[in-house]
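Single chain ahead, written as C-alpha cells, the form predicted alone.
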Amino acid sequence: MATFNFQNATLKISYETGVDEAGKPVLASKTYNNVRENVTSTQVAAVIQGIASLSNYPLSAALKTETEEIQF
C-alpha cells in the first residue's frame, strides 16, 4: 500500500500592485517556505492576514502548496 509522506509546504501570497495600459491587474506575489505540517487553515489564514497588513498593496490571492512524498 503506497503512503504519502509530508516533505514541505509553501505560502504564496499575491498583491494587486496597480493595472497596466489593458486595464489589467498587475501581480507581485512573495512565498513563504518552511510552512509546517499540522497548521490549520484558520492559522495559516490569520498569518496571511497579518503579513498583508503590513504591505501597501491590497490582497489578491492566496496559495498554500504541499509537496509529499509517495512511498511504495
Second form
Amino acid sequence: MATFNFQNATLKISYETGVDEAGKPVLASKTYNNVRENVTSTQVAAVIQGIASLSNYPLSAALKTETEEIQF
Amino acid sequence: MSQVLEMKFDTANGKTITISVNDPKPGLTGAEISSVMQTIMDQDVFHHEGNALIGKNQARIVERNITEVTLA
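Compare with the form predicted alone: the form predicted in complex with the partner chain:
Following is the full complex, with the preceding chain placed first.
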C-alpha cells in the first residue's frame, strides 16, 4: 500500500504594498520554511496575524504549501 | 533604504532559526516584537528538523542602503 510521507511545509504571506497605474494592487510576498507537520489552521492563523502585525503593509493573502513524498 | 526585522529563536537541538519580516512597521517596540515572538513559540508552527523553538534569542532590524554608481 502506498503512503504519503511528509517532507516539508511552507507558509507564504502576501502583503499589499500599493496600487499600480491601472489601480491593481501591488503585492510583495515572503515565504517561511520549517513549518512542521500537522499544524492546525488556528495555529497558523495566529502566527500569520502576529507576523503580519509587524509589517508596514496590510496582509493580503496567506498560503500553506505541503510537500509529501509518495512511498510505494 | 530597505529594512528587515530579524527574529532569532533557539531550537531544542541548540540551533538558531531566523524568522524575518521585510519592511517592518516604523516605531515597533521591543514589547510588540517580543509578544509576536511569544505567539510564534506558543503556536508551535515552526520546527527545525523536528525540534521546537524553545527560546527567544534576539531581535534586530537590519538596514540595507543601495547607492547606484554611475559607470564611467
